[in-house]
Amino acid sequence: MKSNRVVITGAGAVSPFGCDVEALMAGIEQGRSAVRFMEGWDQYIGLRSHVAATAEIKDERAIPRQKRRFMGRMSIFSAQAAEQALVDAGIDPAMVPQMKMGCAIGSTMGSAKSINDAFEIMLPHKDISQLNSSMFFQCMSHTAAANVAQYLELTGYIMATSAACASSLQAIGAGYDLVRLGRQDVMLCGGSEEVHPTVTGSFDVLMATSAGFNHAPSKTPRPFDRDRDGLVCGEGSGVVVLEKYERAIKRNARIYAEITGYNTNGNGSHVSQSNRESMVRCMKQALRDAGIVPGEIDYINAHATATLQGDKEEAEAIKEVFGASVPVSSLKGYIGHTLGASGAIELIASLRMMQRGVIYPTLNLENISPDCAGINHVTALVTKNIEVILKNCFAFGGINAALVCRKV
């Protein structure tokens, strides 16, 4: 069976820098940090990390109330990003119900705020009757995918990948498979996440968060840096439009890139500790899927969340596969770790870098850690023709994902 070529023709984002892709890129280009001190988080006993990168909800009333009432923050983010992506791709949202189109939107969990609110309402007196009927739809694990589908009246494949920080890259990989196999003509793919003290707390209990920069939030996270002390949670949504190459050409669409390789795997060894060997296997298989060798990659957008173990293992894996020849940077220093949305948001930024012929440096990487040495860290703006990129996502749960994109 002949596979379809799959291209990316649209992108939308809500990020800690603003409510569209241009705001995201402006923040990165200007070298700003979106991380801030979170007032009131000190009331949570035992929570060490009091910093986060939050996004602002704007114009949510443009979403009809009868649909918006089932949406938590993360679903609003994803609905707005998805609509942006369609417009960017030159697809009229009003025509979507008539198309062979679906969506795959991933997240770590349902709306964290809605889940917290539900328990606060119910638990004091164990009174379920106090919960309103819309809360379940905000809390369910597929809330972003379901709400995007309802908002845009999608009738194709509706999927919700849930693999922690690899969620949105897995969603894009799933959409890639559906389009190349001819199951769908177009897919909206990406992820969404929202910040809440309970979300940061879940990483905090694993000693994985940054707790040493509460009073200097712009200095953290510090991917690959000697003084890195953990991740900083962020929020937002990134969504891309995937479609068949022939379809995109026929309608004269602008093409950002072609997806040529994808792989996801498990480490099979530890639920929370990153594993170099499985990362190596994941990247090598993505390259084989793309039919290329390591030397053909022009830029690697690293996962690099600034955890001690994760950055070390990823750096060692990149070194084993690519040596020190390929430029590597992480975007977490700008926008924090947007968890289930990170793969999509950071892929969108990487595609813009490809388009502009620039590589933005890893923010807060001031002293390369000895255990992250041996790869080509980007510490200052690089101007370079970029034809092929690799995007990595390595998640708690021992789940890895890697995606290869080529300029068309």
The other form holds:
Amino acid sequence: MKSNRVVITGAGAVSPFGCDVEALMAGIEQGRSAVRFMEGWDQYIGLRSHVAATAEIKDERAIPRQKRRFMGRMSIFSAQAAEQALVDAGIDPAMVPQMKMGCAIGSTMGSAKSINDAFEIMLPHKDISQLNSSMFFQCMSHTAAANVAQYLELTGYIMATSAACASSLQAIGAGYDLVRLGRQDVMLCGGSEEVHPTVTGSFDVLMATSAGFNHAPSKTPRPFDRDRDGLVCGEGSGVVVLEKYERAIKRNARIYAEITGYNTNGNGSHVSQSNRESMVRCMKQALRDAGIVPGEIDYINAHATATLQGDKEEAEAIKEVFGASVPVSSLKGYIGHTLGASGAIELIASLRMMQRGVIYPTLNLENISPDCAGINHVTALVTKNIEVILKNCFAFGGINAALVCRKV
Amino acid sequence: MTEEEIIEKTNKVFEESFEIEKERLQPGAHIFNDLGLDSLDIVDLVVALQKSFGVNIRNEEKIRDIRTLQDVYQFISTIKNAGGGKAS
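Same protein, the form predicted together with its partner chain this time rather than the form predicted alone?
Zooming out: every chain and molecule, the one shown earlier first.
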């Protein structure tokens, strides 16, 4: 079967640093933390973590009410990120309905706020008569994908990858395959997620959240650090435009990078415990797919959420495949863990690093934890020509994903 | 409840739930053709009117006959004055 080359020609992001990619990069470049104390979360009995990295919704009225009414927070994030990505790619939105173009937008679940609101309306009196018509469309698992498709009038493949923290990297991987196989010419791919106490709570009950920095929010999360104590939830959306290389060349599009390798696998062992062996297999298979050896990777953007076990397993897996030669950093210290959006948002930031020839350090990594040692941690800004990057995502559910991109 | 109160409360529902400017809320305005509502909006209109007027109108057959804003005022007036539409 014919295999197309697939390139990334556009990027859009809504993140805890603001409503576009420039705001995201400015926050990272300035070494800021978007994590803050969440007022009112102490009302939740048993919730230990009271910090999060929230994103602000701006200009949502630019989305017509008829489309917007079906959007919870996460779908508004995604619609805005997708529209930015299209504009960034130089694709005229008016031409979209006629194009062989679809979207794959992943998330852990539907809008957390809308789901919570729906149950709060419905359950006290077991009364569904007060639910409005748009609630289901905000709550459904493919809400971001469906809303992006409706908003931009996409008529191609519409997919929602739901694999928790690997959702958006799986979406990009799925889009890569669809364009590679010629099933679609262009795909908008990425992910979305919301901050909500019930979302943080789902990690909190597993003791996976950061609970020791409620009064020093900017000091957490602390990926790979000796004093890390868990993840901090963030929110937002990242979307990239994938298209056939020939198509991008023909229309003189600016190309951020070519996707040359991808893999996703299951760990086959535990739903919540990260597993080094399966991470190794995932990264190695992505490298094989790209037809390269580990030494050709110039930068690894780690998943590293600052959980005790996850960071340790990832560091060991990276050490096994790459040794201490390849620079590694995590962006979770800046924007928290944007869960289903993290793969796309962090890939976009990594592509910008590739463009600029710099690697931004892991924020809050002050003392490399002995159990995360032996890899090339980036703790201060590195200037380096970056030709090939690897992006990792590891999710609850025992799902791994890794993506390789090369500068064109 | 006076006619003015019904008009005021109904218009508020249209402004808040459907983001329609006050000037467009004329009694003769067709709720689909002029105000841009669709079938799903009618579900939300019912929910909002129930909440606003403290009535239960979800199963009222006459909702299907509503076409204009005046029809909405009339519908609510009939329900309220007949004591129909059991309090929700």
